[in-house]
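Take a look at this single chain, the form predicted alone, given in structure tokens.
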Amino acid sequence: MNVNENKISVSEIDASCRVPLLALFGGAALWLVIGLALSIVASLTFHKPDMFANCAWLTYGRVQPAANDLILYGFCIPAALGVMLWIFARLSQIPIVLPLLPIVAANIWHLGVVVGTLVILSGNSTGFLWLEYGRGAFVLLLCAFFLFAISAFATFGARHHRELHVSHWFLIAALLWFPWIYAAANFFLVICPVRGVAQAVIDWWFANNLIFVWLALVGIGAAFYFLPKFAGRPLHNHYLALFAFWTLIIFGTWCGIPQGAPVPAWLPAASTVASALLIIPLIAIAKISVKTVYGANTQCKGGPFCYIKFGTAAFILSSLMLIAQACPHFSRVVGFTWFGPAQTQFQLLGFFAIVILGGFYELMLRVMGCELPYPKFVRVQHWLFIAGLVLLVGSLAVAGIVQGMKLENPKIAFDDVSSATLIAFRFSTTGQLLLLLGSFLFAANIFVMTARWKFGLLKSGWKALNAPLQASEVKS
């Protein structure tokens, strides 16, 4: 049989992604707004410590982990799954296989986020960084991810074009990476917890593999798909991309053990060496990205192309910050300061969120078959996010360096060190407000688009119910 006879149109492929993507992105937009709002609440406790003193649910120790997990588990991962699903369908040149599974998975995932957030705010979190959700949410999230992975792998296995795209390597690795690290960390820290310093080592390993490696696999995989599309040219150097993929996995997994940790000395030393070697995949990724987009006639004008380019550049900068943290001399200055949170927020919001949002604005035009309800919001959100990130990350990074230098001076009291960072918190809170405003614009587009689509379905159904019967149908 001729393959061309069975060729499926692009519109059919995009239409098969519509309901799963609306379910994933709709919840992701809501959690992003709530997560950024809670992060502002946490930041306000440094401006006025007694503001939420009478409400245990809004204390810093509960609100900040809840905000971080909402941004990561509520927005980043489900939004990334939506982009991954569409890329798999497009590269496979077929509609989604088992389309009901990602819809069910999206609802289970969002339920798990609700359960985990309530666990944290009620004061029953596990206490482990990025793993605060507990057993109930762990089961829901892992089951949801497995359901999604089954549909994604089935779509990948049924692909018409058998040759692997560069993005396939990164995204397939991400589908295998998350359940492995998430299940292993929960097993050894929550279900059957180990004792002693091994807990800290496992948590550091998990946090690094999730925040750096997994986000990098998905974000760079998506960027390597969209950049050639926008630039109108193939991705630069297929083999260099493969080299970047393997070196990122090999060196990235060993990072995350801080200098001076109370563990065997070889662990921080190995982490430092691996962090230094990360410069190899970073150079490769930077070269591929620059060579792909350099000289392209496409103008971004604050659109999805700008999102992807800025997010890729942010990955390089945030990774350089991670490498700097691992340097022994610099680590002694910025350890236990605000420099670490600045790098994490840059990785989450500056790199990953920006890349995924750029992918969202590009693919939803095709999936929905219509323009965005508020197309001008795309450009406004782009500049709000850039300004917010400059204020948030820049102020916290500078505050961390100043804080570390003052802490090294025994003549400076600790209260004076804390007071010196208050002005930076004012800038960082302003940056968070800009990010929150930008997230409202994103939520407005996805919610209005979803509402219009549902209203159109109801309108079509109502017309079908009230349509007159054909003459042949009323004959006795």
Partner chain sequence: MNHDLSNSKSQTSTHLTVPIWIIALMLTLIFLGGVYFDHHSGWFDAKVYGPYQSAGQLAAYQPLSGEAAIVAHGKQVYEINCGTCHGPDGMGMPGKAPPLAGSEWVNAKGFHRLVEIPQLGLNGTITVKGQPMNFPTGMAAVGSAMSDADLAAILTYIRASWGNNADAVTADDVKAVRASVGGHHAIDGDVELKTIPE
Contents of the next structure:
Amino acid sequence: MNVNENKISVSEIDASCRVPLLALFGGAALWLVIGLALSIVASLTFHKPDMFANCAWLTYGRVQPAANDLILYGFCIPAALGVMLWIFARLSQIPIVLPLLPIVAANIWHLGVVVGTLVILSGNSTGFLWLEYGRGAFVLLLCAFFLFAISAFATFGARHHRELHVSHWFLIAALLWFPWIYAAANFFLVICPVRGVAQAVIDWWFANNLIFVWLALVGIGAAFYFLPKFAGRPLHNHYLALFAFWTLIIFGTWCGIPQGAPVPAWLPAASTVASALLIIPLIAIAKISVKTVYGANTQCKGGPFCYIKFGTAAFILSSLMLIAQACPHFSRVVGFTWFGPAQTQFQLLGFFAIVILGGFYELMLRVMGCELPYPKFVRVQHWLFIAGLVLLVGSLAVAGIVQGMKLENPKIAFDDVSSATLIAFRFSTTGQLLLLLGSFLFAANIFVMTARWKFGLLKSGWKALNAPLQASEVKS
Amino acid sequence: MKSSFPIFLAVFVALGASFGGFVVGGISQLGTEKQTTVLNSTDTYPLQRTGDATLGLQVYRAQGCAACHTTQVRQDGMTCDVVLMGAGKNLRAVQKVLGEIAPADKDLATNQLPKTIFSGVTKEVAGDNSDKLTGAGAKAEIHINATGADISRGWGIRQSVAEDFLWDYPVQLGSLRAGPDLANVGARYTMNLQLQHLYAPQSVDKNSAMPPFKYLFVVRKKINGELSPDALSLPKGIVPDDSEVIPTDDAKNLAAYLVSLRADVPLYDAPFTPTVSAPAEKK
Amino acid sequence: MNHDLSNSKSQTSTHLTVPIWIIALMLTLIFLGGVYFDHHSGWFDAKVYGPYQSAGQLAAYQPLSGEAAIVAHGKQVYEINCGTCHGPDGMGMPGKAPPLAGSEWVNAKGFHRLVEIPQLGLNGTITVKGQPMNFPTGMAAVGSAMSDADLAAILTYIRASWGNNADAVTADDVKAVRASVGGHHAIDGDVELKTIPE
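For comparison with the form predicted alone, provide the form predicted together with the partner chain.
To see the whole picture, the full complex is given below, headed by that same chain.
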């Protein structure tokens, strides 16, 4: 494709993203709302254990993974793909190539999420953490990802400016990363299962490479695209960013095997060493972000800039929690406690969802060529999310440490250990409610926006139908 | 830089390395694991779970029990005890040695044996002292104990190792202890207690936070006011006096699986000295 | 907000070099990580878990009871005191010492002769496995300074290893033999050895 002669306008590029992005984000918003609602349903069990005693579909052990998977597979990944696609188009300075593919991909993906969620709730989950969806959904999700990747690669390959942007490194790597880990894990765990505890090793490998590495690649890749734009100045230190990229994937990929797991010592030892080394990319990412943003005279006022700044900071914090979990002594205390879920939720919602939402609010106006229906919601959601996250993550993390210290003391009966953590659920459930409220605002914006746009289409279509025929059209 | 080749290379190198290490390495080391023998015995371990317990694992998976329970015991360290089994022919000499190494036991009489002379010491200390005792003609043994908070809690005797999960698919290690560890729950609860606990956890443990799994049971009117043989024998007040609770097949299988959870024999990679010779459960 | 389309490097990112201190920090952490891995990984041994740090440590913590413990102890003492001449595999060494594996002296029913060999030393022609042999250096009284328990453990070990199969020797047995021999010169080959009751 040769775009040199007739320069394509920015709005044309943005407009080419419209339908695919609406398809990706629309479903994502729905899944975020349902996912958060289900996680509240799950946590009700801790307030009243016999709440769903007669309802298999709503038992904690099914709702909890269903909610988590909805947040990860339903919201995080498709929303990330949307932001990614737009960044690719913008960086390539061309409209999306093969725009039909991401639309089809989005629909297949969302179908996969429906199938997977039903599989879990009906009691047919595979039983592997973060891979509960099973065969059917696996095929759908993987196909959808391939279709999406074809279009993304084509857009990337046809880029006008051959020079690579820093974000290209992170995002292209993410495109290659996901199919590899997702296919390998499903192959060895579901399609052609391996024997014994090797299953757990593969599951940990997969979960870490998806929830830590993949989310970091996309989230930080997007942040490195948006931060300089918001700050109105170049990204600090190109080479340090590439250094962060290399160290992130080289060290990050070896984390994830918990200390004390029933596997030979070298596996957790390797993860511990790798986790300690994660400090290096973290320092680099923190330095780049701070130097890029600090002193810029753009105010964020609860807008997209705030989202991305908060999200990047949350990434550093949640990664530090991850490193702490791998420390030989600390891991003994917080292993098997609520500290782990706190870290995961922080990574998913505090870091990733916030960065992606920031990107979404930034790009959506441009893509739709109009203001958001409820621009104030952006700021309200920002505060709701921050408050919700502080309550959710803070209370669970503290509860986890208390729980862990009590578990370490065998004189404290187990019942007393768990009842000590119950108080934390008041806070964490409140936090989840705030998050749910925030996600409603997000959903409201995108749904009203979609509805208005469709209505507009209908209207113009209707007009076109009723318009008197032109002479040229009569001929043909 | 203009070429995207380095990105491909980066992913291939980085992810390829951990794929090779954890996935390929893990499969070749753990995926080929075979049955072993119980330490100092010829019994094979682990035995295949019984049919109903194997089905029960699927019920465990389907209800997502692993969301709240782990089935893995952690171990922090190991200690040794020196146990004097017999004084041999020369009690005097043994007492003399005891006077040097353990003054509290220097007046030991033969009828007090076997007696633990040292407990909770390192292998080196235990080895030195037991050598001294055997040198004096006594018969001394070194007992190995696994230690750790999980073990002190009574959740197991030793840490969990790969062999314990050899036959399981899917392996349900769990990652959170909202409830207690279940690696050895078979040694703690009987089948009937398991069923009662599943139906009404709070009737077994008042403060339990576990949700009841009533949907795995059928409540029906007693026939002629008699309890049918299949019904649970529950304490009064859980169901009306004229009703009885019948476990479904799922409940029975799940309970069978839970009862089959026992990882308490010594293995080469998780050694300890059984206090009462631990019988490998044979059916 | 700057939303131009150009993304040439000069405009989207500055080009400083990677600070040297972060590379130094990384190398330091890699080194420390290597040390940690060396101590805690058991070097990929499939049997080494958790608190155990090496295959050697795991082996040391195997619970032994009764004879097994004595044999394990005997192996250790043997390898230090006798293995240098008779070989860790008990096959002997040409010009140095005859084999113990399969030796009729080691597998004898009684233990008297066997205790006296290390207690007193052995010179002259000795017939092992039907073959007369002669070693100019002979065997010194290497066992005379050992404790009864140690010597008993060694003898139990050599009688139970490398295909040998004879009863254990206890510390009491050693003691009894020692008391009966008193001061003595080295035994003179087959001839004198055979005068000692089995």
